[in-house]
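What follows is one chain in structure tokens, specifically the form predicted alone.
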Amino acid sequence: MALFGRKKRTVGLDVGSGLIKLVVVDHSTGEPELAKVAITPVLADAIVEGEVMDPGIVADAIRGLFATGGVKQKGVVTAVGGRDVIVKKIQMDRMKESDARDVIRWEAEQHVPFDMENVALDFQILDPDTEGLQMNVLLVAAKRELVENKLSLLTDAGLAAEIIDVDAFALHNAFEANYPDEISQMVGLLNIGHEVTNIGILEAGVPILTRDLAIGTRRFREDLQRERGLSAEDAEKLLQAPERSPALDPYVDSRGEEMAVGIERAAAFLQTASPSGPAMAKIYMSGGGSRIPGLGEVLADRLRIPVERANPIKNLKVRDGVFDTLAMDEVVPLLMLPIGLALRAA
């Protein structure tokens, strides 16, 4: 969406399974301005995996939202993620774009699985500069019942989308806008929510590989109120503490080794397909999970690389204000995505 002539300010509205979160960014002066975060819980239940099981609860929280953080412009940048949606690089015979849209489909045939008739389609050429007979493209898939379920939430919600976004670009996004020198090598992004752990792949700044692990924060506390006895209120609070504690830390090994062996596999399928691509040089960690104690470690010593967590606001302008009523540590690393859907406009 281009900047001048249209709205200044981008609403990005990230309809996570424990958290809703919402996000305005400014883009008036030039330099995008955070302007506005606001954060509500979710029924428990009422989302799983990313399913909406009950749009009545899920569109009243998101109204409850927008009320309680004053904001009243409807359009929002949303984004779909998930099984349902695949993100892959593929080769195809060099042509102009135009030729490409129609011909896209029957392409995307040889690597999607899923029914064409009810799939959502869009691509991008990667190298439309270079010679060859070859080009790479990005090629994007979601299911049409995933985009339409989305759209009907956002109408139950009073909302509309302008931008329907994909949950691995709106993380890439992000971290494009905060970590610009990073952008060139190859890079992890693990993005880890109460349901889901999201892994993306990135090579020159170009999102090649998503996969999704049923593993986040509620597995824990599960783990942790199960076999300690915790109630969910205390296991919440060993996992957002500042330290490390004995408790937590046989739970953090064997989650952390299965997050570790998701983004193994991840990497071990991008070797098979290029063997001589770059290695993995860096993960950068976001989300709620990404505050468990010792989880980064964990992932570094098994993974052999470098682990941290990303800060989604590094490079961004925010306004005064912005963070008075929340608790910045806490809510910061939840801001990726979201952040990432607002910095769409720009």
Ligand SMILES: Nc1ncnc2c1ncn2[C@@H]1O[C@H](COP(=O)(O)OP(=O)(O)OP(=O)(O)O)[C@@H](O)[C@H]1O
Second form
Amino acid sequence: MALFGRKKRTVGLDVGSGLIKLVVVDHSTGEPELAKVAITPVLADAIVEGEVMDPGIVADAIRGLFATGGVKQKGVVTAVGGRDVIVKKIQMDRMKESDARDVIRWEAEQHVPFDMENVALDFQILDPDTEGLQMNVLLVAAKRELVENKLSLLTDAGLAAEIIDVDAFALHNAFEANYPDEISQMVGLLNIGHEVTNIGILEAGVPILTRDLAIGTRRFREDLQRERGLSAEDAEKLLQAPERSPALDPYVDSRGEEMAVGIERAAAFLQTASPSGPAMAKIYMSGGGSRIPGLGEVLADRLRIPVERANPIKNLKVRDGVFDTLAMDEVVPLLMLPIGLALRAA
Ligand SMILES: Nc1ncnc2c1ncn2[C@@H]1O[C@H](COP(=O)(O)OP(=O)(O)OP(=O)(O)O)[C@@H](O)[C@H]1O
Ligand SMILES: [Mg+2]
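Moving on from the form predicted alone, kindly provide the form predicted in complex with this ligand as a structure.
To see the whole picture, the full complex is given below, headed by that same chain.
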């Protein structure tokens, strides 16, 4: 299968509720190279909490993005995420992968609160080379409807899926490629988007827990509009300013507190599940919200661990000119997820 016709370029498509991000990574030389980045805003409320309310508008926006970006390749790697996707580390009787495939649906039933008739499942054995009666398995379950909706959105946009990934795995993928030395510790990945913040906790390079919080830059913006009487535009300016400001600080404090509580809960859940497990060493932020001035400091103070902005091109070759028409420093934090998608050689 892979002997010939291997795709040289992978197109990663991240359909966010605020921005649609398109990234092309060239895999032809063996060393992945970022070859293209294109971004377009989504009309307000066309996507709400990950659900596409107006597929026509979103498909048009995707089409336009491919046209302006000059990307002709139709096969893309994209992802699903949110409440209807569950990533969970489980234990089951040790067996061969092929046997596990036969029983995984039955195993999953005990761990997945969805109607099993309508669930797409995948799994990975985490400790295939160890002995013992039980094995650790990373289970992924997504409501089938979510996957089907994504596929039909792609069809509407004239595209086809090469891989439907999971948001958390794509983030993890980008992290692993750029921070290979950090992978031995327990780290938190925080992708703060327009509507949703994805929390991912990695242990020894494995995403052992994912959670979503319904907080994103939109909440911050609405706080400023409602309580400071700012226009959406002015509020957005404050959120994307290089420095903190007294007008913004109180909201960063209170929303940051909310996020910290969400992270603490996720970490506490892990601690209960395995009390002797390691503690989180560090948090890496990405997404548009990671640019909010002061947010990283608020989280670090509250959680008492270092919080740093993740750089998805730290270890990635970038072709000349990729960021020529973009403000590189502003855009790079938004690219963690789409780069993670495009790093997969399809
Ligand atoms: N350079 C920028 N251009 C436009 N928006 C930006 C920029 N930097 C930060 N933002 C803010 O970040 C938001 C988009 O962030 P991001 O792309 O991570 O979210 P998303 O993926 O669209 O949303 P979600 O994941 O919640 O569906 C915008 O809505 C805006 O508030
Ligand atoms: Mg996003």
